[in-house]
Every structure is written in C-alpha cells, then in structure tokens.
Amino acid sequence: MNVTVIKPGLLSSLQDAGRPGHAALGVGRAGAMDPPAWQLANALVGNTRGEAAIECTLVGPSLRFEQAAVIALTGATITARVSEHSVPMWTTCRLPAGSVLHLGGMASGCRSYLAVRGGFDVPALLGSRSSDLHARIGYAHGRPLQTDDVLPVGAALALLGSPADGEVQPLGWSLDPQPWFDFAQRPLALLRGSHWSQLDAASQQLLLDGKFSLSKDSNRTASRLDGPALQLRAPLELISEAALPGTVQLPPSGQPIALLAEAPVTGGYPRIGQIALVDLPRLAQRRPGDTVCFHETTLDEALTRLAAHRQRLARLLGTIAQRLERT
C-alpha cells in the first residue's frame, strides 16, 4: 500500500520517537515533537512498534490513500475531510481505497500527527524513520515532505472491515483530548540551569515572573522568545558542552531560545534553565504569538509529575488497544 502526498502543507515530515543515544557520534535525537500526541495517534490504528507517523505543522498535507486504510489524527485541532466527508479527530477512522485526505489549518496548537496502521515503512537510519531537518538525516535526506512523494505503508493484519465506497467511518468511540492537548497556555515548569546564577537578579525574576512570546523564527530545533532581555552579571567565555531538548539557553541577544526535539548535541551559550521534559509536548504546541511563561520547580517536582504523566498514558494506551480488539 502507498500514500501519496498531492500538496505537502506547511512542514509535514515523518517522525517516530526519534534516535536517541548518538550524540556521541555528533546525531541528534528528532523525533515527534509532541510524544503523546504521537503515541496516542499510532495506538488508535493499532500500531504497537513505534511505527513512523505524519507531523503536521500549522496546515496539513493533501494525500491518496491508494488501497484502504485506518486512520487517525491527534494534536492540534485540524480541519480534514475526504470529500464532503468530515474526519474527527482522537479517534479510529477507515477509508476506502482511492481515498484523498484534506487536511487544512489549525484552529489552536501548532502540531498534529497522522497515523496509518502498519505505519510509514521508509527505511530506517541509526534505529529511526524520523526526518532530522536540522541534519538531513532520514528520509529523502530529512527533508520534508513535498509534492509526488510516494509513502509505503507496512503490512499489517485488517483491524475494521472494509469500509463502504466513498463513506469514511469512524468508531463509536473517541479520546478526550484534554489530558494530552494544552489548550490553555499555562507556564511550564523550569529548573534552574548550570549558568542560573550567572543571571543578574533582576533577569533571574523577569525569566521566572515576565511573559515571552513564541517568535516566528522558531523551528523544530528550539524555540525562540521574544520578550524582556535578560542579562548576564558580566560577559562570560564557554567551551561547548552537551545540550538536550529542554535547555534553555541564553544568546548575546538576551531572548531566551529553548531547544527542542533537533537540538544540537552541544552548545556554546550559556544555560540559564532546564524545561521538565513532561512540559516541552506543551512548548512544541505553541504557534508564533503564542505566550510563553514559566514557573520554577525541582528536581524531585519535575520527576514526580512525569512519572505520574507516563502512569496515565500507559493505562490509556493499554485500554485503547483492549477496545481495539474488541471492535
């Protein structure tokens, strides 16, 4: 089976969990920039082998589904309709052979994913599937998607049965989004970084109590902050060291630049803070003009609510597949 993509949207490119464990060899992670979101698309179809999905961002691509296919969309809220036929969201849908999928803008969030049961079968490099557009790794050389691609779908065993010509048909039933989409713009939680106390005290209070905005210029590598600069107490000289999506580091400029799932592996500037990893699926959601605004918590804070998040989303993964089953 084959997915073609007749219009690419905005940046569309395929992502899995990424390829951790390289950065000795100067390969960054990637990977999906909203984890959960990815891992609830591919567990609505059924997919169990952190199969390679569709991310979307800001507006959707066009595709051909040339045999039929189940479906599902999570994240952002995005128009999609095949036909006249509206697609919901958070949900299991099928669609018949010949099928052209629309998706459209965001009304809120700025990434959405696209899973298709068997997953997108490219091949994979250092364990991977995902498109690293910082590096060119992946597929077509991690570049994004674009017009006349052709995606293989892999084999997997019927999970519906076929659906009727021209009709798409969802299940019965569908996730509430809430638990795993931000749509309120909270602060997220922020750990002092090695280079906190090199802030001057009133850029300390500011990068905890202002508001920044979500600059244009951001990008799946880090997200740029528009806001109040921040300032060192005296200029500082710094060897490279290892960064991770999640450091916040501090440029000349004093905006704040946030990196994120194609961070490079080490860094120059300094690291004035450290985003809670169960926070950065909130920061990818952000669309330019976004607030973005912080709180400080510990180590142990920090810890306590992943656990507890990955607690959740594994109780809902188990169930979702248990449904499936008996569908």
The other form holds:
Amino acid sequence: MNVTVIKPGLLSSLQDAGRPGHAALGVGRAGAMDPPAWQLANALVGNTRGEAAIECTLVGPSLRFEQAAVIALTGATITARVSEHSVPMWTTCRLPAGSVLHLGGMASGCRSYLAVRGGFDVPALLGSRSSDLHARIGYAHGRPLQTDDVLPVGAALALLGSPADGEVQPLGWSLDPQPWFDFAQRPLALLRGSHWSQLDAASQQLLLDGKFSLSKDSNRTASRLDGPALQLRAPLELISEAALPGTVQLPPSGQPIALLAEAPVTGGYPRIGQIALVDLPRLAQRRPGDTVCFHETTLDEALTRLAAHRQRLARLLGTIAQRLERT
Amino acid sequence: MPPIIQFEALAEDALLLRFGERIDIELNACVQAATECLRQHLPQVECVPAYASVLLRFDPQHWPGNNPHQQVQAAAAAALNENASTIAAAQELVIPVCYGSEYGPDLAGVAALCRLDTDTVIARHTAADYRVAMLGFAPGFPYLLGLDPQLAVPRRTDPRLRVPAGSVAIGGSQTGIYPEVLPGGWQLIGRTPLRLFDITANTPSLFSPGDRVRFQAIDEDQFRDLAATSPA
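The form predicted together with its partner chain, contrasted with the form predicted alone above:
Below is the whole assembly, all chains and molecules, this chain first.
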C-alpha cells in the first residue's frame, strides 16, 4: 500500500530514532525532533520496531491513503480532517481506503507526528529511514516531502478487526497529551557548559534569568535565540571538537544557538550551556517568536529526571500495547 | 599516551576526553590511538575523534549506579593506561588530483599568495604526508594535517555557494576534499575523480580518522578515465 503526497505542507519529512554511531565519519544522528511524540504515535498504531513517521512543521501535508489504514497523530496540536470528519489526536484512528487526510496549521507547538500502521517503508540508510535535511541523506536524497511523492507503507497484520467502512473511526480512548507536550512553555533546564566560566558575570545572569525568543532562522539543525546579547570575558579561540544536540553555543554575534537533532558532528564555538535531554523536545516544539527561558540544573538532577522520564514513557508504551490488544 | 588527559562531562550521555588544545599532528596521533583503544575496550560507547579530543557518547542506563560518567571515565582511563602502545590501524591512501584549470580555479591565486609558481605549489602539495585529523563539516569531509606551511593561505573572502564534489582545497593551514557539492570558502587547487562518500556502500566513507594520505598529480585525460571507471 502507498500514501501519496497531495500537498507537502511547510516542511514534512520522514523521521525515526535517527542514525547514531556514525559521527566519526561526519554523519550526524538526525531523527525525530520530539522523540517521545514520535514514539507514542508509533505505539498508538501498534508499531514496535522504530518505524518511520512523518514529522510535520507548522503546517502539515495532505495525503491520500490508497487502502484502509490505521494512523495516529501526536505532538503539536494540528488540525486534521478527512472530508468533513475531523481526525482526533493522541489516539488510534482507522481510515477507509481512498481517504485524503488534510493536515492544516498548528494551534500550539511546531512539530506533529503522523504514524501509520506498518510504518513508512523507504530504504534504510546506515540503519535509519530518517531524512537528514542538512546532510541530504534519506528518502529522495534527504529533501523534504514534495507533491506527488509516493511513500510505501510496510506490511503489517490488520489491527482492530476489519478495515473502516466509509468513515473515520477513532478508538474510544486517547492519551492525555499533558505530560508529553509542553503547553505552558516552562523554562528549560540548563547545565553549565564547558565555557560557562568564560562568560562575563552579567551574561551568566542573563542566560539564566533573561528572556529569549526563538528566531525565525531556526531549523532542525539549531534554534537561534534572539534576546539580550551575551559576552565572553575575553575572546576565545577554540579548535573544533565534537558537537552534540542540546549544546548552547555562543558565536561572535552574542546570540546563543542551541543545537538540535541535525547538530553538526563538530563545532568550534564556545559552549556556554547544555540543555537537559528531557527538555530538548520541548525546545523543538517552540515556534518562531515563542519565549525561551532557562533555569540551572545539575548533572545529577538531569540524570534523575531522564531516568524517571524514560520509566514513565516505557510504562505508557506498555499500557498502549495492552489496550490495543484488548480492543 | 600523553601524560595528562582531562575528562569533562558534556551532557547526560556524553563525556569529552581532552588531550590538548592545539592543532598538532602528534597530538592528533594520540587521539587516533586512544580512539582505537577505546573502541576495542568499550564497544558500547560511541567514540568521535576530533583534533585534540575524543567524544564518548553512551547510554547512561547501561552503566548501573547513579554516576555513569564516573564509571565511563574510570573504564576509559583504565583501558588507556593498560594499553599505552595501541597503534591506530591507519589506511594509506593515494589520492589522484588534477590540479589547476577548471578543476582548481584558485591554484594561480594560491601560488600568487604564496609567492611561488603553480608547479611548485603542486610539487609541495604532492610531496607532503598527511593525516586525517577528523571528519566533519559534511559526511566524509576529511580535515587533513600536514600541509607544507609555505602553502597556508587564508580562506576566500567570497565563499562559493557550490563547490564541485571532489574539490581539493586549502583553508588556512589545513587541506581537505569536498565529498559532495557544498558551499565552501576554502581555496580550490584541484579535483579528484574519486568518490569520497557513498551512504549505500558497505564502507560509506573513503577516509577514516587517522588515515595517512598522499596526493598524486594526474592530467585531464587521466582524470576523465578515472572518473569514468570509479563507481558513481
């Protein structure tokens, strides 16, 4: 079965857990910007093998499903309809054959995930179906989806009995998005970076107490933060070292840059902070113009939160699998 | 191994080993040897070498207890202490390059900046032994150490939007090769017909960190022959 792209949306691409382990060759990880949202979308359609889903940005695509399909939408709150039926988020939904799913704008957040039972089955490269838009790796040489793209869907056993006839059929239950989507846009936890002590005192204060706003130049590689300019005590000449998602760099302009999923594998700017791993998806969900604030955390605190977060996600994935079995 | 290695926790899943703060061929050789050693002894950790440091990325949950960084650091330090003589398994690669003309549009400019004639630039560029310090910028892009200091030239003031794949270039005291069509500000002195990066191949990157590299001058006919036979 295939899914045809009728309208591509603003920036839609296939994403999975990414391509870890190849940074030494200059190949970054890429992968979903909001990994829990991607994982939950897959779980809701019964995918358990890290299948690729569509990551939509700000405005979603329109897609035609040749055959009956089981889908789920998670992440940013996006309008979704098939004909006059609206398609609910954070639940499992059956679509009849020939459905055209129109995804529109997002009421809050920046990235929504559309998973389909069986997953989008394009060839895996270095073990991943993710599109690395910057390095041009992935489906169609890593470009965003375009009109008339035909995406194959992997074979999977039927889920939820017989296919839907004529109507969109959501399940009777859905997930509470509250723990998985940062509606309140709370401050992000920040570890001190390697060159924190090179910031002047006023800039240290500004980084932790100041208000930044997400620049429109932000993308899957990095969030650029507009706001008070930060300064080092003295210029710092660094040689390139490995770079990571979550690293907050300070280029000479004084406007911090937070690296994200498509972070380059090496970088030479001073590293003034490191965003806690559990808060990276929350940054990825900020839209241009949204406020970004930080509060300081410690490595111990960040590790504790990470372990708790993973446990909570694992429990929910288990619950979803059980409920799908019983449905 | 150098006597002092600094460890620095970068993130919940990352630790940096720093050997120094200079771009130096000997220091980088230590980095490559350490990377090789750590890959053998800590297979569950991703090791990413740079000029003078190695990044270790790991899953904190695979290190039971509440201080994964301390455990990874102890395991890495032990592996490096007990295996002081690890030699990185380096390949030796000879890269054919057609210098000048349309293949290296900045060759004459580089020669003028160096106050040398173009033949001398080519002779010096092909005479040196290079080491791949690290890969970065784009998949498969090698940063090469070992450039003759006489050939060091500043980057272009007007970077190109499209540098052809295979372009051999000088940027400051380094030389490198563009694996794909990319934007770039380095001075282009020649081009190789070899394909540097193919994600569908078993070994996607022609170069690995630590490899030894030499350049060999070829003419335009040889370039065309090699380009026709090299898998594209």
